[in-house]
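Single chain ahead, written as structure tokens, the form predicted in complex with the DNA.
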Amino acid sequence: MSPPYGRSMSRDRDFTAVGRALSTPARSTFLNLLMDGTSRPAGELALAAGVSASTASEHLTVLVDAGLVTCRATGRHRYYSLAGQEVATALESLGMLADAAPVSGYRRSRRAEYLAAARFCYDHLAGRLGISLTDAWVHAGWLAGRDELALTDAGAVGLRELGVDVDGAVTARRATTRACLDWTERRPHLAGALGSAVGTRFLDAGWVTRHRSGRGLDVTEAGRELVREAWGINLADAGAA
């Protein structure tokens, strides 16, 4: 008869190549840069971490060779991003268990101040913009369950007319909806396809921007219109105060 699964694949996986593509400060740090879904050269990763450019060249081969992380050669730059979607997944499940990163040697206080109010992860919106939109939307009766953020009717007819793409969001092979846990705040916000197509929608609207060569978004101020107008939303002016 023989096995029933095809070959005799162990269902065990191999965490080791993961494991240790994880294992280092400099490839650690790469991977925290990489998590709100931009591409970014060699030579800035390199700069972040703190190595030497050769010393990142060779972190970024282990990365792309574990699959963690894709590149796209552009003129003479080589742009690197997460490899996709179930990377961003696994890894912020994974941050669930890890210690919060030590401040690294370059400036940072500044910054946690903007990523702490609206940034991308991977593909959809977190930070306190992506909390406050979750709690509305759940408040409205548009997201059902805190847990879940199951799309109700009702939150089908809202998105569409704010312009998000729901149907591509709902046939899309990945969960519709999926509650993502913010690290350091550990309130639940929306991911999942829904999630990406609501970022989209949100960057593509000029509502956000992402912010120049660094993380974190800017919420425009039509942005701001918006989520105070239609959800009583108040984003504090926290970081340009």
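These figures come from a predicted structure and were not determined experimentally. Positions refer to the first chain, counted from 1. Definition used throughout: the rigid core is the maximal C-alpha set that superposes within 1.5 Å between two forms. First, how it differs from the form predicted alone.
Relative to the superposed rigid core, the position of the CA of Ala17 differs between these two forms by 2 Å or more. Relative to the superposed rigid core, Thr171 undergoes a CA displacement smaller than 2 Å between these two forms. Residue displacement note: Gly145 has its CA displaced by under 2 Å between these two forms (rigid core superposed).
Other form of same protein, the form predicted alone, not the form predicted in complex with the DNA:
Only a single chain is listed, so you will not see partners or other molecules.
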């Protein structure tokens, strides 16, 4: 379709709207919390950012208008989530360029450690847990490559035995595997449809649980035993929670 008469579309991208949407600490806090793929009520986001409900509503409207966040109404409550995997990927990449937020106090320090140790990056495992699993599966021949990961036949067999929905991941409309550069560790972890299926399996099996505050994950004793016995991963050394 041709552009309207007298106008032409540049191939350059206008980043200013997105830049403005990211320009306040409260909005940064909201996006950090939503990067685990959850939907959260406005009140919870306001509390985490230390702003009033009315101020949070104004900030969330900016994020929705910029296409970074979506809003779903359930009764009298509104729940907010990232607008999709593409947004999560872009924010994770920006995290490589952004300075770390200052941490003060024991609680926030522990929360930062949880994030670095084990977390969800939208729908797949990240942090030292995600990287350790990716490294182990490359070493075992389940994944091929490093910057561009690919599932091998051996990996398909092994992950099926683990209970991962490999067939669903392979037939999904999105890429089966993708190497996502971890912003805390500066190394890749497994993403894509297969990474999502692995994350779902770890949650459903009770090998990890969502931490009650923020994006961090708790690795359960069963999860620790699994990764230690199956792949020689010592999560105490890896610093997992």
